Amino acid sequence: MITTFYLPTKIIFGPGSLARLGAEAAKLGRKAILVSGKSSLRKTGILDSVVNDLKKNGVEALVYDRIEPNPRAATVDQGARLAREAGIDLVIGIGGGSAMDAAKGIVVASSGTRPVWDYIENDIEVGGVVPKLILVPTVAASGSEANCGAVITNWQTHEKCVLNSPHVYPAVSIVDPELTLTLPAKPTAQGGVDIFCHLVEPYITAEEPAPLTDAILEATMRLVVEYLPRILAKPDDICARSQLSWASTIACSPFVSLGGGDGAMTLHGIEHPLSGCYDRAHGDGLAALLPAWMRYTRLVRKERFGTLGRNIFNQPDGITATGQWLQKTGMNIRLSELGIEPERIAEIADNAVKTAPWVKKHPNILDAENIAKIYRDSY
């Protein structure tokens, strides 16, 4: 097997590293669009502080703080239109995964005149002048700061799909764990589940597990399992916040493919239609589906779940141990609690097969019928 590692992103990590943003931005552009969510960043003064830092370094910034959770294609297109009209040469995404993914979509769509969904649905090549990208996560969760993917939702069709392009690798990502200190318990826990799933899915589904890949995945899973409960008990623990931020950055990056034993994130594939249809938090959907996804997969990966239990939780059974960890972190959720309508399960399963073709790589057959069974088992 030939493995290619490619990560053209400069990652600046550590408490207080946000102070480096203005200087780094000045190396890449002079007119920036600052993309963020409808969040507390403006209330806390972070957005104003960033704009002032950029200005001091000679970078003019247009603030676009309209990104919703599960960022919508129409919102991305509006941001891209503003970027084109303003002659933007730099996109800065600051926030959770939604803000960072929307920033990536704006990078692609602002390079031409097509809507972002055209690039997703028709796999169109990106042309024109592509602005540079800087990402600043304020939540330990998606890991978008270290990869070339973005998840965008078409609210008209309720399809949640992945945009992949080498053009959306950030030039620079600044990971400052201090930005996560004021994050409430619920989104912190949701982010921790997302990180864990980024790791456990390829770990379980790998056709040929490899020692190096396993070592990277296991070490990072242990960080999440240990430090998320510590943060929930003591939210201002900067050491624990830093370790979770490291785990987030690594978990969805090319690092987890080193060694050649990588698998597929099939749980993510069957969750996306839930948050795409119901606009629920991605971490909640993953938490609700994870135990049932594990039970279904155990039919062909029993030994692997034993290894998960021993190496991550120091317990004999990885499924039982994962359930206990979800309980401990307050993330033992059922789909019924998220308002998922049972009569729509078959429709949502069809949506998953259409929007996440990689579910075919699951070691047990994941067709619409079996996906629907997992949904019902999670209800």
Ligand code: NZQ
Contents of the next structure:
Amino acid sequence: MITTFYLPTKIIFGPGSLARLGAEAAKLGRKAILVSGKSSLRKTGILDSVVNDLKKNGVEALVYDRIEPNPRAATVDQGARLAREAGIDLVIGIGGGSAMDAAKGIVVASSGTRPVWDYIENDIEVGGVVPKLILVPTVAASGSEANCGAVITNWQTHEKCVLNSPHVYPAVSIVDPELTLTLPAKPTAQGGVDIFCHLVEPYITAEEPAPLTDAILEATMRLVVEYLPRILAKPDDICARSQLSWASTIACSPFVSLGGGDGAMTLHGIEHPLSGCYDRAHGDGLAALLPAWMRYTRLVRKERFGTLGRNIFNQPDGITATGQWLQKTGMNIRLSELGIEPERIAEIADNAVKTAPWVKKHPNILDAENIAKIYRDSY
Ligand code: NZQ
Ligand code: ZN
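Right, the form predicted on its own is done, so what does the form predicted in complex with the named molecule look like?
Every chain and every other molecule in the complex is listed next, the one we just looked at coming first.
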């Protein structure tokens, strides 16, 4: 098998590394749009200090703090229009995966005049002048700071899809775990489950696991399993926050397929419609579906769940151990608790097949009928 490792991103990591942002931005542009969520950065005072730091370094910042969780195409398009009209040459996304993915969407949509959904649905060529991108995660979850994907929701059609483009690799990502200290327990736990799923899904589904890929996936899963409960017990534990931030950056990056390993994130494919149809938090959707997805996959991956149990949890069975860990982190959630209507399960399963074609890579058939079975088994 031939694999390619490509990540043209300079990653500056460590507590206090946010102080590097202004100088790094000055190397890439003169006029930036600062893309963030609606309230947390203002509340923590980070937004003002970032604007001042940019100004000190000769970079003008246009603040666009309108991004909702599960970022919508319409919000991205509005930001892209603003960026185009202001003649920006740099996009800075600072926030969780929602703000970072919206920033990626603005990079693409501001280079032309087409809506961002055209680049997702019709895979049109990105032309024009493409601004540079800097990402600054404030949540350990998505790992968007180290890949070229962005998950955007079309709220008209209730489709949540992945924008993939080489233009949205960040030029620079600054991963400062201190920024995650203000994250409350719930989004911290949702993020931890998201990171765990980025790792366990390819680990279980791989047809041809590779020793190096397994080693990286296993080591990173052990970090998440150990440090998430520590953070929930002591939220200001900067050492534990730093380990979880590293795990987050690695888990959804090309690092985890170094050396081969051809797994696919098929659980993600069946979770996205829950956010697309009901605007549910990504981590909650994953936590609700993970046990049933594992039980469904055990039929064809028995020995793999054994190694998962032994190598990650020091227990004989990975499915039981994962269930206990979800309980321990307060993430043992049922689909019924997320307000998913049982009578819509077949429709949501069809949505998954349409919006996540990669579910076909699952080791046993994952068609609409079997996806519906997993939803029902999670209810
Ligand atoms: O909206 P604001 O006011 O910023 O508040 C946010 C939001 O309400 C808050 N928050 C963020 N940083 C904070 C903070 N509150 C206090 N202190 C801080 N330091 O937390 C809430 C959740 O933020 P959000 O960005 O929605 O969470 P997360 O980082 O989990 O991102 C979820 C999004 O990432 C996508 C998901 O689909 C979802 O849309 N993903 C992106 C991926 C990628 N690009 O590689 C892969 C992932 O699998 C995931 O799908
Ligand atoms: Zn995810």
